[in-house]
Amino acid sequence: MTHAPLSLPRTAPVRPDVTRLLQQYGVYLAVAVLLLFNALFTEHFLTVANLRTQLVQVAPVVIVALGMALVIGTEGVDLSVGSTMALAGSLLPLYLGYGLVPALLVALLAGVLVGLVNGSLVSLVGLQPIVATLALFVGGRGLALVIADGRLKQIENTDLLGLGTDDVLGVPVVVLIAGVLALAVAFLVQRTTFGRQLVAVGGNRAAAALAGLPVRRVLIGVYVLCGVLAALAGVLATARLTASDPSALGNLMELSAITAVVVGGTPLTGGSIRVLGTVTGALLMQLLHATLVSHNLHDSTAQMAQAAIILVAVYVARERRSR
């Protein structure tokens, strides 16, 4: 009696979905690698003073990026955030004589007005977001220069300066504000009706309209939130720099914010918002820049490295969508 040789059933080889893993965790892995590299090879990196400096510098970027993430979640973009920062900063010296609170309210009101204009152009007029916000990208900074008479103005109000330099229990105020805002935006997106409407509008605007969602109101609200966050970032950056500089404040901030959002995993096609990824993306950009500068590489090299990371992030996102 002969027996046929036994053969085990073949199973397909298990291949890790590298693209999916990079999409989900790539930004966190990159931050961990940079932290480890700096801990081993960068002198004085793990000092309290240096870590404090890195967090204070990235805080305004985080605040602006949170607003940008909301806008991108609706399949939009806001190119005017840097100009809004400059506009808010230029208004502060004019109203600090009335007290800190009135000056802050005026600066934040400027962000509200910028958001209303952008949101109205997108939702009511029907312009593409990149075109609608381009007008205030140029005009907002021009208005800031007119308000400040084209000059840098020193800030002497100690209450305002405290927002940029003081600590609470050892944590810089500006970092605390950025952290609280990140939690608030995460709550807004995940736990509120407005957040769910926002994601639905970004996922499919026509379907959202057919379902009876207030698409125009949601879009205007998103751009107003983005404008207010940008104005607040302008206030905090002015307080940290102890001066209002309408020509430099917020320069290229729109690119930094978009980079943080995209690298953090929020798709440019809308319908999804990753708040923690956005914060981590901003930290990644800050760490990358600090690492390269600490090792005597020119600032332009850091910009090229950032561009490479953006390309990788966009490519990974594209690969996932195509599946």
The other form holds:
Amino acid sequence: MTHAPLSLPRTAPVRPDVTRLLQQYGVYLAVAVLLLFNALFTEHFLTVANLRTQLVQVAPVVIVALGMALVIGTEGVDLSVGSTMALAGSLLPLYLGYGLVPALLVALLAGVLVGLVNGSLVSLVGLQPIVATLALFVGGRGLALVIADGRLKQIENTDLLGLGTDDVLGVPVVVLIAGVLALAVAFLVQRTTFGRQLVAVGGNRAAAALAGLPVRRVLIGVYVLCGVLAALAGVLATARLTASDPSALGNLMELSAITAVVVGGTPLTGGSIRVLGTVTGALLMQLLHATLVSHNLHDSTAQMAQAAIILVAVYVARERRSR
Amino acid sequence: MNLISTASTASTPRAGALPAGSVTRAAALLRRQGVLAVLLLVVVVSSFVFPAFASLDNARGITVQVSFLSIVALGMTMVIITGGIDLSVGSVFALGGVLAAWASQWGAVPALLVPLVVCGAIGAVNGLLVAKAGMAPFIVTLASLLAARGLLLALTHEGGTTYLVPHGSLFAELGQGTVGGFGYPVLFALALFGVGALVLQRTSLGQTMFAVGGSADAATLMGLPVARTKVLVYVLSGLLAGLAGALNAARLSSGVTIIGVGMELDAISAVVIGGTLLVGGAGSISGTLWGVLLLAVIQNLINQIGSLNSSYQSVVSGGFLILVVVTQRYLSKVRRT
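Which structure goes with the form predicted in complex with the partner chain, now that we have seen the form predicted on its own?
First the chain shown before, then all remaining chains and molecules of the complex.
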């Protein structure tokens, strides 16, 4: 790792520099430490099979978290992502008879519609994001259960199952998709007009409006992207589980995604998005869980450790804003 | 109305034109008592449509079911009025139930005290992190949601152990006993709402809560104890969630580990439907009570319509939530112009 800020500690004393380094690179450092620890002390950690499992498990979280990062960048939050996953998953068995592509399109369209509703409620009606997306958090899963008639449905379509189990060049398709999407979102944020607009809207909405930015369109666009990414994650998770389970799919996903984004260093106050940090944040929580479980610590400990990490990450990030 | 100079309406929004006054008053009334009106309408109509709905037994069933959520939502209302949010209440509710069931082997007093102490402490940590460390309530209470669930799993040996409340004990009676057919939990909830409404409307503490939610900076300048008030509402929220969990354990005779998931969002829905603004500074305890009842009545009605499966309940609840908040939003715009 290269630490550019270390080279010239001009005015600031040493301690604040350490703090700033922690803020900037803490999440990467934590992942590195965990990887090292596991490589040394965890049996069968450095095996292809295990690394594969970890990556395949974290891929849907990464995809949802990417969309969540965009929404949080506009000072919003999307509580409906887990329900959107369930909704997309419940639509799949209905349309797989027509082939994989139509089924995929319908599932993703559901994500678009969810995003349109959320985005309109936030931007046109002016509701707080937490309330606007709460409605579909509650209603979306109900809708998924209604569509699926409340039942788990086995998936037999081999094309869809392939998405969950196949490899391309030795990399699982799910992981590949997550990686490509991460790059695409990073590009969107850093290199496109839309990306700059969304960061501006998140930083100061009134100023962005005065500057003539299409605030409403940007907000709707962001929620639509988040909805589509969640729907895609729902499709991929369904493919991996070989069944569409409307009551369990995506449960608590909103919390995992928000955690990944926040631990990755994106402030909840909007105006800045760290895409690589978000991906690393998701990896950190996954690795932490895997580490604790493989050392025979229980779920209970894992959850408490997760809570502690979230608080530390946010406490460290808080220093940056107050200075 | 447009003939009246814009300057006067802009400078004194409340002085508005006379014709607008009645609209404003109607809007304000609707905003304040709209949920109650909807609730009454739904109850009256469904009493005619479903004879079974109007029975006293059904009313008793609904009220007992709703009492636990309503106690949780009471604490949530105060947190939201100060401009915060408490996502940990579902986990704290479940934890309170397990602690109560575990402690009930030593009698009713420990069964109530242990969950109150532990859940109150969780609330205090939430409050201190929000008020003193300046961290976002959303994240702080998200972390304590996970931590409380972790603590619960540790206590129950990863969910493998279920603690039972001794049969016929005083503590079990607290959850199962009735007065005039209505369960004790219902009376607890009513009493707590009475006290809560008094505190909020008639005491300086209540006024401080509204002031903190309206503008924490202004409240600080006025010399109000902002940090102390914030800590207090999170402590109250923890205490109430823990108490609700304990009462629920007494009713079920055991500490169930898998309950309370998503309860925080039910509570927030009820509070929002009840007319409390999520930005803080405005809201009412009675609104929350009607909000909780409305959600419960919807659920009950869907159960009455045998052909509908229960999945529709959340669809209707979500729809109601949108309807209510959009209407609120529209009415608050009416008030301002």
